[in-house]
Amino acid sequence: MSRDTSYQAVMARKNEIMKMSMGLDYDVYKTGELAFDYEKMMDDCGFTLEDVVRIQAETKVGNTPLYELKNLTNAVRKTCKPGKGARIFVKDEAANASGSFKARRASISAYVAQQKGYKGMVAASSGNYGAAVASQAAQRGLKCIVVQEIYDSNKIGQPEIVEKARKCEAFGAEVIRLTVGPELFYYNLMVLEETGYFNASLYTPFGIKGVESLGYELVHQVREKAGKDPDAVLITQAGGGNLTGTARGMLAAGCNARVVACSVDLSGLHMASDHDFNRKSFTTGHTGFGVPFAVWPDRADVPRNAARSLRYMDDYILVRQGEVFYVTELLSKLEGMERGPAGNTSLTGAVTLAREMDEDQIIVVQETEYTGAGKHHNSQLSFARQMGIEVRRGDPTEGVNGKSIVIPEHLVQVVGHKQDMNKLRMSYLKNACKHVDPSKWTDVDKAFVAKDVKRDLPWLEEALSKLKAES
């Protein structure tokens, strides 16, 4: 008898097919009705940071360079107070096969794919991932299947989007392209229970367990150039599996260091929307998935997400459209690196934190991206104004997400601006308990959640009679 392959049906599903799809049952690890073992899903996948650094070392991955970006530094401290203006770093994971950080995602699970026995990888992205699992398939011999949101309701494409599943293409994936909407999980769904492939899903274990080498580099990187520790580090928040893994790896190599999430900021645009998909300009790293993870991880593709970035999130860097336009053109005019805007906002972000620090500390910005054909800044622009979106030099402030993308005339215009990280935490509580009337929380999903949240028992204890006496 044929499955019902209804939205509904399919979804109903999910854990069977994740289970099928990865062979990882996630009811073990259920610990309260909130809880989970977090730590014992991540030991659980039976790689230690030495075995993941040689298995990516097989596949053109890791082992990226570090760069002091010095002249952009001597620029920022020209918009600085006297002793003020970080040196800042970069660790240039455009050098990864495939272009950017994500082929570490990729790696690890492309490996477990091989050693179980999977014919093939399937993969949901708007292209970067799908890229660096197709890569990644194509060295261990496998076939590889990317579901991605490529165009709005009249067909148009984002040429950052169109230029990433040409990309995908050339590596030897299939992809299959969407409208903008909620079935890309449910494609993603129905694909991996039809093939029986393995579902490389941004979300897993596998996946954060390979950005942990990047943490781990960088810090002895710095050590090795600059003789100490990075007082900070720029991540890129998206779904969080970026923070999440480096700031792991960090950890394992003994660094304390400030961990600092970045996003467009592109509020006033919903991500779902068929009118607002191709007046953004940037397809990651936004506000859009940044926020909606942060606060609540679990609404991923996965039962548990194991990218959980608020465990680790020390602060929150929002960056406007035009901002990073400019950072990504100047990083080309004073240090001859051409990279993709996209990988280029926690550099904005850098822009902004090194002003506040003293001159002998130290910034990492933990990745770049490639750039080439649609994904660079100038196609970029040229797409907003087809779409009708005004594009001039200016105060960027002064920008309209949808309407404008006002462009800086001089580096001290780059500020950004900070997300208040305790409505962050607060807007956790509120999905938390959502899902769980706090009534009915243990003591371990009470731990859980002030773990989830960075936050001790006393806080969490304040923070829900706070939420109880304002409902």
The other form holds:
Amino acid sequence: MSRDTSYQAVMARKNEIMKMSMGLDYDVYKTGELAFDYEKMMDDCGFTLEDVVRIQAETKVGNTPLYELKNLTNAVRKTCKPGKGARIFVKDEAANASGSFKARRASISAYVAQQKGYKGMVAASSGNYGAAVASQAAQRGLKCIVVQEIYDSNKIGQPEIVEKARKCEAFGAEVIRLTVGPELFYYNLMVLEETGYFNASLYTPFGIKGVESLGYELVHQVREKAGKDPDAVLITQAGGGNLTGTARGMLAAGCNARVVACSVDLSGLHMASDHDFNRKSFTTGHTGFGVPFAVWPDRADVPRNAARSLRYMDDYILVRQGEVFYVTELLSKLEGMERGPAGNTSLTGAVTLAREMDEDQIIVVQETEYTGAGKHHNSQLSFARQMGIEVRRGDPTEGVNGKSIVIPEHLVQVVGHKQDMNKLRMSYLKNACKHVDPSKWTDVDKAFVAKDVKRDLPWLEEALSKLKAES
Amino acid sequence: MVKAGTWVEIEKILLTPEQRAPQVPDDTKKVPYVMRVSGFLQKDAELNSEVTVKTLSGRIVEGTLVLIRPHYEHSFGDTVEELLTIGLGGEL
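Starting from the form predicted on its own above, please write out the structure of the form predicted together with its partner chain.
And the full complex, kicking off with our chain again.
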């Protein structure tokens, strides 16, 4: 008997499909109405940090170089007060097998899929993660299917995603190309059901465990090179897994540096809009993912998200598209490195943060990614022009998302802007209240929520009464 | 006539506008949800006819034959002159 393939019917089978495709039962971690035992879920993966490093070394992941960007640091120092301008280091994650840090995230899933006897893996990703799963699956003799959102309704493909499709196919993966819409999740479920393959979701404990090695490595590399700990680590924020895993790895190394998220500000553009889809020059690392996932991580494709960025985040910087393009070009011209947009987003944040920090302090930009046809900033700007977007030099604050991109004329115009962390935490709280009425919260729920936003119980009580007074 | 075994792309409407997810914005709701996938054509067929292909993962998928030997055309784009003068020294 063939199964009902309507949207509603497939979505109704979600939990059943998830269980089959991951072999993970999330129900056992439930400790309250909202709360679940996050650390137990992470521990139950059964992998120590040493295991992660060993597994990753089997498939060309990890141990990437850390470089000091001296020329860029010097350029930044010319734009700030004397004594300011922290040293900027970058971890060259493009050196991983598939060209990005996402290889770390895919590596443990691929190992688990192989161990559990799955024949293949399915990844819903239009970005580096798909390529990473394809690369890891290839090395472990597993089949791979990558499900992408790539075309608008006129079959115009976003060039960066087209490149990613090419890379996945280069690693032998099947690429399913979809038009714009959240129904990607629906079709992903159908493919999982049809194939019985492993669900390589970005948000499983395996995915996040794999990133812990990044944070751990970078702390040790900075200690070795500079004889001290980093003061701040800049992390491009989308779904929050990069930040969560890196921060956990830093803590495992005994490092308490500031954990700073950074996203491209794409406010004003709708993420599920067919029209807006090809009017964004960044496909990830932007506010369309970064903010919603920070303020409610459990919107992900798994019952409980292992990527919980507000638990670890100290600051969140936003940068404009034009600012990132400017800094991308500077990285090439001053440092002799061509790298892709994901790492260059946090690099742009680092430029703005370095100005307010002392010159003996250290900032680490914790990733780079490969670049090339489609991904390159020249491809993106050229494509933006074809889509009717104005591209010019000037004051980047004049740029209007979806209409214009203004590339700074001078480094001094690369300024970014910080988000109000308290506002983000309150937004998380509102979401939590929407899911379960606060009158039903137990002490366990309260402790969980406070921890999930990196605050204490007195803060939570005050915030809750403030919300009550507002409503 | 396209020969069996040729690398082709097929297209399939997964959801008509009426069947789309309730949360999609209005502009997206006006258009169908479309899937495309490449594979080896299973039997000789005409362009734009209904066919089956075998994908790289070995799945057999049905759809309309729309492209023969699909290839990539993405590039570095037209020269964006605004980038050329960045980082040459003057503006730092």
